[in-house]
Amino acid sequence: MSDLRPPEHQVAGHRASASKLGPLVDGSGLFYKPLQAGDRGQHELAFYEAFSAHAAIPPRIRDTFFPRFHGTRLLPSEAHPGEPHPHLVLDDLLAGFEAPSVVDIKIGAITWPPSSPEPYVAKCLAKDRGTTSVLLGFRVSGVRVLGPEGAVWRPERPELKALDTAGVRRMLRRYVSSVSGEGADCALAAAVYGGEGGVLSQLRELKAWFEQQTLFHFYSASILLCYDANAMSATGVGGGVRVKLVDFAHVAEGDGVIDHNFLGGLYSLIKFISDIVPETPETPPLGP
């Protein structure tokens, strides 16, 4: 396990360091997420165990949109020498990408489960009202885009927290742009967002499942949008675009009720991205 290291392309959450636990990857396609403190870690572990074995989950949904669960493993921690810490072992969702461009989008106008204590509700409510969660049903939590010649665009957390509706639209446009600096040409929008297998196609498939599923309510979960910038710039067509759900420490039982909170955010995100795709310049016709 000597090749364990923090993910180079992590865009949200705590980053592993000598003083702090954080996710690790091993280079073989596995991702190690430390169990969170209190009951959150055990809650997320219980979700993965239930979800991965649930007969009512369509295999297509489980395999396409959720990280595969490989159990848990005790790993040494620089933050707490001599005290191995339990980690969830999951698929590395960016494995195989040479130049991953990633955006983390937290879904839902409400980000706390019904059983939450009042101080936690107040904390979440303040954050939801202070960002676009309440207004739009989602907020952008992290972005990392690789541009030409290895240029990296990664807005800082304060900038993301301050986004308004226009700012969210700008972020989602720059995520599929090929230019450096402040511009946004949306040159990759058709390849990443549109077409068969693109982000919109996958989000709509996910939406169709959420319009029916009543097993779980996903509070404070995120959708990761991922593509390989090298593959897109080389081919100019879609392929290798991944849409994944992550972060399940606050999932609640559905009790036979549709998850309208998550579904509303999903509708809103689809609308925002749908508005971007037509802005892409059309490919010039072939011929003289």
Second form
There are 2 protein chains.
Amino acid sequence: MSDLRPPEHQVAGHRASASKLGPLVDGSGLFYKPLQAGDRGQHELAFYEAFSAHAAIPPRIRDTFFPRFHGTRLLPSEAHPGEPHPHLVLDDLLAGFEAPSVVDIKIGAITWPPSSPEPYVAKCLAKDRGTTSVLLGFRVSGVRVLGPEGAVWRPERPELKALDTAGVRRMLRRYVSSVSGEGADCALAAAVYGGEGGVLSQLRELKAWFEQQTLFHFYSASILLCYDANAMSATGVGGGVRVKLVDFAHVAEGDGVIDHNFLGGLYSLIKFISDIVPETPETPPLGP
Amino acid sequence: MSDLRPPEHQVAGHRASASKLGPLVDGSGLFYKPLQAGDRGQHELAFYEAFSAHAAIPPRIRDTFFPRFHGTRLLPSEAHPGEPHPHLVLDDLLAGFEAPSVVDIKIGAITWPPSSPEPYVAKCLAKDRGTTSVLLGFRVSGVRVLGPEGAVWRPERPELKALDTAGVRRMLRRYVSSVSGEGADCALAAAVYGGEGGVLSQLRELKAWFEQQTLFHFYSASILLCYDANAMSATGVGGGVRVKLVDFAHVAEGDGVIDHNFLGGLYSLIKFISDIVPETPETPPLGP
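Starting from the form predicted on its own shown above, please give the structure in the form predicted in complex with another copy of the chain.
What follows is the entire complex, opening with the chain shown before.
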């Protein structure tokens, strides 16, 4: 408990400080996310509880693509001494990475659950139209690339919000490039995006589940892509690429309907990434 | 030309009358759609011209899933004598059917092109939220089922607009049922939805193209499902099932991005229909 500190590599959301609640890590592989105020926090907690226990979620999907949920914990708050705040206890998705490179991509052209009240819809719609969400079915909401020499590239929020289609392409290229210069050499594209265990292969596995699942609609959730720039440059292919879903404060019941909004955005993202890395065929041709 | 008359089996859109322009057929297999006022008509004409000539559209996709475009023609207007009105000349999609059963399904959770002005977005969004579009990724906008004994079932627009998820399921079941009673026996489900050449098989072929194509985004377009109730009952499987895209007044340039909105809705529709008909496996198992 004494080792609790803000994560070094957070790319989106609020950051913890003396005056603000923010996520914490403990160095032993756990991530503490402050329960958001009002319905939102209760809603995300309810999702984690339902999802963790749901018999119809394939264990492979849960273990591969979702942070493991370890319940909740009250933690003291620097901002409000004497008023401990409830936190979700989750896996630290970047645990074990020396030089994590992360991109946070909010999926879906629509980021508001259909049952949302009018003012919330209007607020989200303005953001969805003002960014690439409506046009592309997703938007980049955070990037942090840590090069092997410790160089950090982390575009600020206004830069991310202003991205157009070409900017998103550039961002997804720079995420797999050496960061010493302004150029995008895509030196790590084949290792991070391609190959067995790479981003594309994982996204396609996720997509196959979304083509079937009708349990949840993941409005406003993000896909986090993560790799260890050190391990990647040392070992090449398979350097710990992780693809994880996060942010479940606006998940809705699926009620037997597929999550067409998430699925469409996921397809679009797959297309963008497969445009960057030369394709390996999805299924090996029948030999010999 | 003397044989021009309103189509008997139209399920959505304006109907021609003495005071209103509406589509006409000539009995020889052509369908005359009045050019809509303002940008909308010019836009749909421009789409047909671009699409017909586009070298990157696979001929099989164009011929199977789109009405053939035969240019435009000025036709006299009963509503405005002396002012002939331009019409798109298209294939009559119901040509050759004795007892056409048709359902018109508007695809996409979002029905407005991203570049639309605010008032148009607000108007569409209200309809998309007020119907099943946002929730399901599609809405049923017209149904006409003609039974072998000539009985017609044609729900009115207010009934269609009020459909919820269960109502859409019911509608898609009644579309393949005998129409003598209120019940949905789904007697034709296997013949119309299933099997080779059936709706599901055709929708999956269309989906495969949408997973790749980045040329056009089909905002507010509909998929028309059509079969001949007479031929279907007489010959069983393969009784002329047609799956066609129509209504292209709001198509936008794809600019290298897949149509995630249409694709998501198409996926959702496929799931609804495959819930009705017992699945035939998509690929035969490797034998023996």
